[in-house]
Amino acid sequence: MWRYALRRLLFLPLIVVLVAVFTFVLLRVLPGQDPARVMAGQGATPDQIKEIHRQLGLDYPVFPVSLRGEPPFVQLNRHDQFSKWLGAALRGDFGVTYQSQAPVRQEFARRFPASFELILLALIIGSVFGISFGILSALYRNSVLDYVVRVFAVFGASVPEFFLLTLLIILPSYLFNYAPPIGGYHSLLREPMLNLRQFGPPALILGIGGSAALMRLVRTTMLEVLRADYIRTAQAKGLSRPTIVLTHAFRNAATPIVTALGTAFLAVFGGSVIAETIMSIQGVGAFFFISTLSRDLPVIQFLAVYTAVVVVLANLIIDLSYALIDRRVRYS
């Protein structure tokens, strides 16, 4: 298994480079507002914009090689934007943000704890709700509880998260004259109550949205397993119902559930951008959203690579967990 994991990790640098190149090209080819013009403001003169281009290094060619329409058709560039960025990135320097002129790595480290806590809380809530109610729905099939869980799962999968997050701010304020803390980041260690008030509601909504598909999958998988012959044999032996459900049934149904958990993590990971933006939480998601609007190229470039690394590692962990859950799975 470890050799398989090592082989998968060896592909990580190649994936990072491909994502970096792809993002680098798109940021400079797709139409959009000039970052220098955004920084200079509406009343900037062409000379001022040209000077900002020079300061940011945007006046250099994009890649080391340029194509020409006349012989020689290929021109080598002595200075280019991509080689400069890649060389600095390999040294751990991802540039500075255009807005605050602070190092991108420093801004990311400052905002990462908020995003990590939000995603972790949402994943825990989604896992607990999805797995527990999915199992109960399968055990009490066609009961009132089963119908309630199925309606709730359809509701959670259908209603957009941004709509629920907006209602989270509006309805308590209108009905109870209460609003959750908005803006900044309140540490869990220093201000635990403010932290839970700030992160609890958005994590609950993200978790419920992620648990909707998980509930339906757990219910379907458990129904199939509960009809298996070895479950009837366990019942005939007189084993208790919790032992049958948790030890025999759930363990054999865990492989597709782990896959669904990985999908739920990626959904929560992407949904954190919306949650942090609406709740004004100073996390990585809101950082990415604001940087995209202002065309902050170093930030977008870094966060695209960061997202690629997270997705690759998440999929690797999911694949490796199959072998830990099911001893019949072997990786060579």
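Residue numbers count along the first chain shown, from 1. In this text, rigid core is short for the largest set of C-alphas that superpose within 1.5 Å between two forms. Just so it is clear, the structure is predicted and the values come from calculations on it, not from any experiment. What changes on going to the form predicted in complex with its partner chain:
Core-superposed comparison between these two forms: the CA of Thr292 stays below a 2 Å shift. A movement of the C-alpha atom of Ser280 falling short of 2 angstroms is seen between these two forms when the two forms are aligned on their rigid core.
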Contents of the next structure:
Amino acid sequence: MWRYALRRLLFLPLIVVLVAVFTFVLLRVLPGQDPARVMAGQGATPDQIKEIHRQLGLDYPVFPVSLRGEPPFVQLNRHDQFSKWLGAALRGDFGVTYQSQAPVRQEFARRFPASFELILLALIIGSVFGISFGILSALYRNSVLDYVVRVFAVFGASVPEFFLLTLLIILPSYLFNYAPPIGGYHSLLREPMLNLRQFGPPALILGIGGSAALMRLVRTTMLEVLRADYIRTAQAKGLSRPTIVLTHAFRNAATPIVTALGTAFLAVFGGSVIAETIMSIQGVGAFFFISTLSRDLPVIQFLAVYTAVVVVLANLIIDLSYALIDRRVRYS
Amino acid sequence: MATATSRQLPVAVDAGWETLPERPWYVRWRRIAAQNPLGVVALLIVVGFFVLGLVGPYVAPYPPRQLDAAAQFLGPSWAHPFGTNETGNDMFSRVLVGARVSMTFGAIVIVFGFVPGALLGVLSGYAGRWIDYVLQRSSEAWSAFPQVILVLTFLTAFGPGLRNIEIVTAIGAVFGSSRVLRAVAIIEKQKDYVLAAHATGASDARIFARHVLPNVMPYIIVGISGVFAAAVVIEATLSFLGLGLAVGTPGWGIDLNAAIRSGYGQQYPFLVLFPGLAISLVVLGFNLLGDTLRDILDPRLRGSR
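Go ahead and give the structure of the form predicted in complex with its partner chain, now that the form predicted on its own is out.
Let's see the whole complex now, leading with the same chain.
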């Protein structure tokens, strides 16, 4: 299994380079707004735009090889943007942001803890909530609890996150004149109350929003597993109900649930962009959003690679946990 | 052989099962409706919003952009059920007219994203080979990334605006629908009726168009409700974030954006509440409709969801 993991990890650089190339093409070839124009503001002369291009290195060809309309059709470029970026990136240098002129890595590191906490908190809330209520709903099928869970699962999947987050800002403010702490990052260890007031509510909404689909899936899978013959055997043996539910039923239902947890992670990871932007949390998600508005290419480039790494690692963890849950799954 | 058939046929007729009249369609539909009351509600919601999308501007009590300084920030009342905003626009009218933006957006994504994707999916599941491989790998890559991040990156590349949001959402819908329909087609092509059609000498194209496609149609409809709901949310979210519609246009996402950005939403929550509820209601309608159709298609799952 560990050899399998290692081999998968060896693919990581390849995927990262592919994502980097793809993002490069996307951001530099497609007709989106010119970042120089955003920086120069309205009424900039073509010369000024050219000067900004020169400063940002955008006047070089994008790739080391470019196509031409005449023979020999391909042209090798001595200086190009991609090799320069890749060379620096391999040394851990991802350039400076257009906005603040500070190193991208430093700006990222400053914002990472906030996002990490938000995502982790949301994921914990979502999985605890989704799995426990999914199991309960399957066990007490057609009870009041089951109906509440089912109605919640449908509604939870229908109300958009950004609407709930907006309500989270305006309703406490309207009803109690209360505002959550805004901006900065209050450390969980040093200022726990301030930290939880800042991160608790958005994490709750992201988590519970993500748990709706999970809850449904846990319920369906558990219902199917509970009908199995080995559950009846376990009951006949006189095992206690918690033992049957947790070690016999849940364990066998766990594989699709892990898959759903992976989907939930993606949803929360993406949702953090919206949550941080709405709640004015200075995290990676809000950073990404601001950078797309200003077309801050080095930042988007870096964050695309960062997302690719996170996605690949998350998928690897999910695949490996299949083997941990179910001994029949073997990787070689 | 001929004698065997002639000997069996009268028996079947005597048993009466061959002459049993088929119940008319409305009887069958009424039974399905009676068994799925939630589905009927969902259908009514969805159809209602489609109608609103068509006639919204004609039934709205006030012009949605009418400036009226005297009618600023009126709370909900009989004259203005959803209140009025900072320019005195009647929010009820704006929500009615806003249906057009969301429903048109969803329809465009279905026509230009879902339908080609579904055809591609059925084709790739049915024909296999390199089409299948290319489609599978790109759709895996697309779905591996968080949707919000993908859409925002593409939007940076294309530039903001409703047209570009439509393009990006449609691309996502192509991958989404092709994956579902591919799986269905793979199951479908192994069924006996395909074999039988082959045996009678039907061409692949004919089998695909006349036999496979009608059989996967219900799954296509289930998929459409899911993609439509997701598309409505994407448009509203991006407009809310200020990347879609222009401020002032009556649309649910952009109205929420206006209420928050101006800061008036804090004092007058109804400015946020009603457009948000409209979005939620549409999405709920499509989700419930999809669930109901799935239940009807797969009776094994009935009551388990």
